[in-house]
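A lone chain, given as structure tokens: the form predicted alone.
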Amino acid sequence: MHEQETKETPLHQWHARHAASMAPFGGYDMPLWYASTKEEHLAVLTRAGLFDTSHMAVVEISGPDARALLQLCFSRNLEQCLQLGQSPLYSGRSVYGVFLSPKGHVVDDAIISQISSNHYLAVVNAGMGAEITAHLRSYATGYNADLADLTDGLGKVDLQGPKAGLILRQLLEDPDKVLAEMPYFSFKGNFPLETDSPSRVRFRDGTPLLLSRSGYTGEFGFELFVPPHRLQAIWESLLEAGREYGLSPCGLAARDSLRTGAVLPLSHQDIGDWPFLNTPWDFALPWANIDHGFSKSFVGGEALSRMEEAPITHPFVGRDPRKVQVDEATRVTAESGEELGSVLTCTTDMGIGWYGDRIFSIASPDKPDDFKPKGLCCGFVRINRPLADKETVLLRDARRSIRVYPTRSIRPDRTARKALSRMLRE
């Protein structure tokens, strides 16, 4: 049996020419970093960073029963997912959730975007386009819905950081119109991209795009979908426009440390082939207001509703930047030595630090004048019992043991949800 060939994004040669440190990820040869992970991490917190995310897969769901099929297979209730569960998903808006197996285990997480009432896009993880398409198809009998795996059919980059809007505004055709009234998890543009209509979004050079106000860093920014053959030109135009704002190309290492500090999961690492319960991301389940049950029937929902016990996934933060290895031998224990579980993610958010009994970010508006972030260890553990209030735990690998503090939030003063009008001010 031959090993699957590692794929390349349309920007692969650009990465190689600019001395990126490359490594396989999700079946693609991807940049880990350029100058340094720390510099790229801090750039996103204080200026802006640009990520090649063309390895992500997109699945198109269309037809009269497209919404009904997603209601069956996707964890979020599309009729009650906006405005704190009071409003339905509508055209121009997106929502995060998961696809589950009948056992209630995660197949993959996804962002669903509604193009129209019978047309949706699901952005899933690298290498998962075919699997999610097959998963949906297995439940599509009797539904009038068409499914298309668009893997490698779109170019995608993420522009993240407080200066992202100022940079993008320089390159858009009619930027004031495009950037008006774009709340978090909304998008503008047509799909297919080349569709000519009054709602189209284009760069000044004529390149069409789907522009989404979202991302995977916890910071203000956008995801940009463009034709693959135009990706390098757009990438280079963004870097040139961002030069005066300190824009940096960023790799997957900074993407990982940023998303962890923002308490965002990595699919197949922090969520995966175990029950999707007792996590920081329980909002992705369609909880009802009455009786604490689910507000709809969906694949995996019955198994979860019958489950009496499930592991608990908990974010944590340390007191210094030291990390432990994440492997099967690394354990989580109570101070007493009681075995509690395993480490899912352990990295360093290099933009934060303790000052007294409070964590500040380098971007915190009220940080002390002499605050200098040294970085803090952070991540997720999966444990077998709830923790008592203020109970600390120990992470142990073959080299060291570190004490960490369970928490609900890690990096403070994140900007993802800030008003767009505020982020567009010089």
Contents of the next structure:
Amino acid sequence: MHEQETKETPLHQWHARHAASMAPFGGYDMPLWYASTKEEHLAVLTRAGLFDTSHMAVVEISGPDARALLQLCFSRNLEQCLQLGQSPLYSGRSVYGVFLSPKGHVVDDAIISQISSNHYLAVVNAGMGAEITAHLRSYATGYNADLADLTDGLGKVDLQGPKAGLILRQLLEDPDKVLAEMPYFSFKGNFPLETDSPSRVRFRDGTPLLLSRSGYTGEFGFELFVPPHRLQAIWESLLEAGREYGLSPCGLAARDSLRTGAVLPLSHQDIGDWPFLNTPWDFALPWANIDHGFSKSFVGGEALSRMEEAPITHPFVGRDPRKVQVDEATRVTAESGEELGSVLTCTTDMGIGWYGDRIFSIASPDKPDDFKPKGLCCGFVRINRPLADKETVLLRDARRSIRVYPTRSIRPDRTARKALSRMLRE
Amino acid sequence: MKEIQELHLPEELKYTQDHEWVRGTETVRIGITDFAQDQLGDIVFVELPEVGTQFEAGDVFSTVESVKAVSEVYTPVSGEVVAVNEPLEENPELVNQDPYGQGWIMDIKTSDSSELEGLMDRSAYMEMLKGEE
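The form predicted together with the partner chain, contrasted with the form predicted alone above:
In what comes next, the whole complex appears, and the chain from above leads the way.
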């Protein structure tokens, strides 16, 4: 990412008026929290939270060869990415993956949404619109495809948490139609937003939106793309409609702890300029079913398939909320003292805790009556060898050393994939 | 984040450059200021010292961990720890909610009460905070 003047989202003044703690992120001055990160984190697990995500960039890919260009540059095989790799991506569906360099390193991660067979949107990270557009353009010679960097051209908010559907239903025009048959990673609405056709989705006040059943918290919810000049009005309407459900505005600190507990990577921190292999996000590569090779040829694929070894990225969870500061001096060692690698993310999921030998979440339906989450340290390490079954490791910063447990899943009982119909029942 | 005018800074306390407060003269109570808790954000863990530990002025006696950072707490006076606020082990958020009351961290019996003379009063601490802005 290039150093540049810090930008503001259309909600910046609202954040300032509500005394948010602000910090630069991805080139934008963003809210870290309003009153309390912990309350914001718990709101998303038990009620709902609203995030300003207008800093994220969107790249539009269109034209007769748009799909072929994405097949060349994106890590998912668009012909075999739905229904356990059996079905192609079709209009109204989205898929997560990464853009790789020829060396197999991550340029950025993205969610690709198919508007139509020759029209796609890639939602990438803050400040990455120009770079991903240039990356795609460098491979587009001979392809009949148009690329447009829509950075700052769309307003975006994420409504996340079990009550998200109930809140949204109050504000949408024709909500029963819009909120029917909307599986995880599908979307509705027109693009460009103002296009008037029967497939449009609008708020009752007439504001058009693209509504995507996705998010970055591991919890049930939606990403809403709206015209930037309407963003503040929509944000305020959502907060008003959400009041009776306990909706809370949420900052980036809660977003970071929620996504870590859901084992979702932060681009340029957990995935980045190193080989995209041996990660918890292996599903984002186009593995063939039979011979363990790739099912398509794509940028970065050849380097990865030839690679004999690469570091291993592993999620971990701690015993209590104590964490280590992540910097270059922070190390991961085995119990024997053997040097293993480095820490990528270390944060505290405030909604979970140990009870005996099991982790419960504040949202676990079967949590014990006297369970009170104190929070657990969690994150990702990058290490140079596989770990033995139940092998613990030590994270060490300048101040302390903490013992953590390698795991596959951190926060239990997440709601992201629950059926929409279930989440609309009061 | 609070504006400096919004901070609660009791008149009767002494303050340090590292944002601790001190109450008393011989056995003194120490905690972190409203400014410190506000800067740290939600506190999720407080490591307490053991009763009986001897500290020199300038020693770290506790770490306070928030969602944002881990922060050391220094004792401005030398002496022996005579009490610690054990409820913080279960309810670390008391430091946010009531930094000068239920959010205190330790009581220390000073071995050299002249060390207290170098501490700031409320107005000097306010001036220092304004200078940090």
